[in-house]
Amino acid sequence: MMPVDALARVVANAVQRADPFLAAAAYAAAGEQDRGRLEPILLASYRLKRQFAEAPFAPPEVLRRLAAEPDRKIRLKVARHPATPPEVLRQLAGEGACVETLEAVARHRNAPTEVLEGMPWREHPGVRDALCSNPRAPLALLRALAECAPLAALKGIANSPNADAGLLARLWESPDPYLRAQVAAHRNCPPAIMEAAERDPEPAVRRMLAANPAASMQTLLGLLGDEAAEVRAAAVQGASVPAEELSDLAADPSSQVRRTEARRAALPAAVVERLACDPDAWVRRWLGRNRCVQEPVLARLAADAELEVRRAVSRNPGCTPALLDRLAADPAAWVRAGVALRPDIPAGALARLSAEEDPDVASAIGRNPNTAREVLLRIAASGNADLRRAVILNRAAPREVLRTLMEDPYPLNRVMLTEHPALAGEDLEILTEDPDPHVRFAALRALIRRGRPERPAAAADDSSSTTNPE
């Protein structure tokens, strides 16, 4: 919790500068009296209200205040905002709400169950269809909706985690194969329907059954021999399928099946050997990332003619130091960059790659937690915004390096910089005076989360570059 005196300084700074973005960040932590001082700044114009009502970064407290606005369009934007709290949605769906707002609340993942149950869906088809797609809709409501919902909405009901075996059985009676496929994929699909789905003439139904985490091993083994490649590929992913049952599929005529098999967490050695020689580069590529592949096979894949296969090996956690050292000298920069990203990179390879100027390699070096301070300083001074951002994304980057990026010309980089744990409170306070309003908001929000500003932020003078969105 932020100390009272520190919070007072934050609020006073936002008020003195009449900055709506600072006001939005401070509003979330302020008490009732301070919010009264911030609201005239935060809600100074219709444009600002609309802007905050749909801004992804808008705090729930600001959305709660905007929900009390008389303007219908503002309230509708709040109802559509993914961060709107349940109690605000309850308020927005109250008496006098327009149909568009009711639809937005009916679709919202935060809407309380009792609000969804009280929706006038019989009078408004749009509200009905929105409820069908809401995973929070309770079973009793889903059953009532299923009586009159159109086909597209019924597919939403079939996806609901609250649909039970009885409701799914009703939906299974549909002639539409894609609705039946959704039923076959549901965890609560009853055994009798699973058996029927295994014999369904539509491949889409059998494929979705194979993807059902509740499908039995017996069902998956049967689907491994299905005539449709997409069904076999889905069955290969089944966690209950024993590894020894996959041997024949390593020679499957469908590359889709072999690609899926190459991603399995556990594979017999004979299957790995066959897949390592597969003519499809994507099969070898997935195998190169597979943790179960042992060093001798990884060494062969590290010499593959396809650079994406070698890149995959460079990202495999099972890579030995000797293999990483070899890949660090690969002729393709993209492969060397894969090695440069690894925190377990051998010291010699790190030193060699740190001297490279290729942007892919330099970006990876910038994100590596073991990169030397002087190298990070060099990358942070690059004219490439992506390279500078790599240093910002490095959670091990020291404060002295990060401070050189506080005036980065790209605003997104400065926004991301505010989230770095190595920045001090005084650094964040400087960023609350940034020319970009999103940076100012992010800096003050981070400062409030820290809970303890280290010095009062300086008020803007007449020459300040701080801009008011108005």
Given for the second form:
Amino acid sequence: MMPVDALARVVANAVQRADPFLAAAAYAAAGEQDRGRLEPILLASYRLKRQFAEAPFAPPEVLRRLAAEPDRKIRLKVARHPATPPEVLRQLAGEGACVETLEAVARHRNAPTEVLEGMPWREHPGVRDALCSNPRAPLALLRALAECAPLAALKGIANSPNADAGLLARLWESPDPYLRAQVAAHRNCPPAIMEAAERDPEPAVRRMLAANPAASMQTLLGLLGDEAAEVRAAAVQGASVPAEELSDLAADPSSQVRRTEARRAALPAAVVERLACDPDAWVRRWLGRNRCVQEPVLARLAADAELEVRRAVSRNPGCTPALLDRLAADPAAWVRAGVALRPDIPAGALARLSAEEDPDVASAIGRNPNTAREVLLRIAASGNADLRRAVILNRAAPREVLRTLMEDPYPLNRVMLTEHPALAGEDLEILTEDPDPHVRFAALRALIRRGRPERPAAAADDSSSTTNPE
Amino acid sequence: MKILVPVKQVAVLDEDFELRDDGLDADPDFIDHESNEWDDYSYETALQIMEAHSGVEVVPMTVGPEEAEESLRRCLAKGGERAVRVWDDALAGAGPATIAKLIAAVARREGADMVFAGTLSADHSFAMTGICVAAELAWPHVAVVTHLEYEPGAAKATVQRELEGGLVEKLTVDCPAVLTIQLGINQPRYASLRGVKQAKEKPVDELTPADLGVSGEDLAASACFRLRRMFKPAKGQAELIEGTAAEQAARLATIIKELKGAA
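Structure of the form predicted in complex with its partner chain, please, following the form predicted on its own?
The complete assembly is shown below, putting the previous chain first.
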């Protein structure tokens, strides 16, 4: 919680400046009395109400207040807002709600179960279809909906985590292969249906069955021999497939199957060897990223003619320091940038890459937690907004560097800067004076989240930082 | 040497907008405003010429009410020392030819050597204001400019335009001229915070049509069309036909019968 005196100062500032964006940020933390002072600013015009009701950053407290507005369109926007809290949705779905609002609540992921159960779906097809797609709809409601929902909505029911074996068995009787495919993919799919799905003439059904995490090893082994490549590709991802069953697939005629196999964990050494020589570059690329691939193969892939394969190796956590050193001298900047992103980059490679001006490499160096302060300062002074943002995204960047970005010309960079833990409270206070309203909002919100402006984290702090005035 | 850059604050409609009672525009409650994207590019083009040569002045101008001054301040935050805003309440709803008459009057008053306008505005998309300015001034014009080679004071400018199929047309135009600038000709800059603060103090000359010697009769005569009505067209009656092939065929047959009046 923010100390009372600091909060009072924040509210007074928002009121004195009649700034709706500061008022919106302060409203979230303010008490009843202060909210009464902020509301005339926050709700000064219809346009402002509309803007806040649909703003992705709108705090739940502001949405709660807007839900009490008499205007139907404002309430509808609140009902559609993903951050609207459950009790507000309950209120919006109450007496007098229009059909569009009911539909929005019926579709909303935060809607309380009992509100969904009480929806007048029999009278309104739109509400019915929205409920079918809501993963919070309870089983009893899903069963009732399934009696009269159209095909497209039934697919939503088949996708619901609350659908049980009985309901899925009923849906399985549909002649529509895509509905049956959804049933076959469901974790609660009963074994009898899984067996039937394995023999289904539609490849889509067999593919979805192969992707079901609850599919048995026996089922997956059967599907590995399927005539359709997409089914084999889905089956090869199954965690329960034993490694020894994968050998033949490394020579599968379909590159889709081999690409999928190259991404699997715990590949046998012989399979890795075979896939490393695959003519398809995507297979080698996925293999290059695979954590189970060991040094000798990685070293070979690091010399691949395709730069994306070498880049994949540079991003592999199993890449050794010696290999990283080699890739740091790669002729392709994209590969060197892959090395530059790594927190475990060898010191020599970091020093060499820190001197580069290529935007991909400089951006990666800007994000690297080991990059020297003077290098970060240089990147932070770049004319390229993306490079400057890389420094902002570096959680280890010191306050001294970040302060140079407080006047970044690109407003989005300044918004992102407010989230950096090394920025001091007094810096955020300065940003609440920013000309861009979104920066002011984000800065005040960050300040309130911190509770009180305080010294930045010791690891990221610089020796010259000062304690905040509070 | 002076480059005049007309800019516009364009309307952005809310998805659930309503129309005004007179049916001639959207209800202002459902409109947000922002600077016209094309104007960012025309202003950047002018600024780059100003920065590359001494003795060049860039003047942004707009025809719009007080709220439109924000667009001018935004320009001044990037560069330029002063701006011009022309307005009279009688201009509300004025068409591009009327606006062009006022822009041309400002160009004469300022002694502008070139006018760089955006190719079109994002809200009304007439794409004719710049061309009408050229007609008013009796200057040559080139539309949809994607590349410009121009030395201040030169008698000609060389420009490129993109045509269908990626074809590029290169041509020269006598100066002074009006150019309408296309997106992508450059990378518009963001204003620095210092620039934003300084822009608040820069002068914006506020003029009326009368100040420019343009009478109400002149403006009325320049209107080349009259807005009759703005409306949302009725929604289509498309239907997604679902089910098995047999079910879909049955539904299709029913629809055909309905349309023929047999069902």
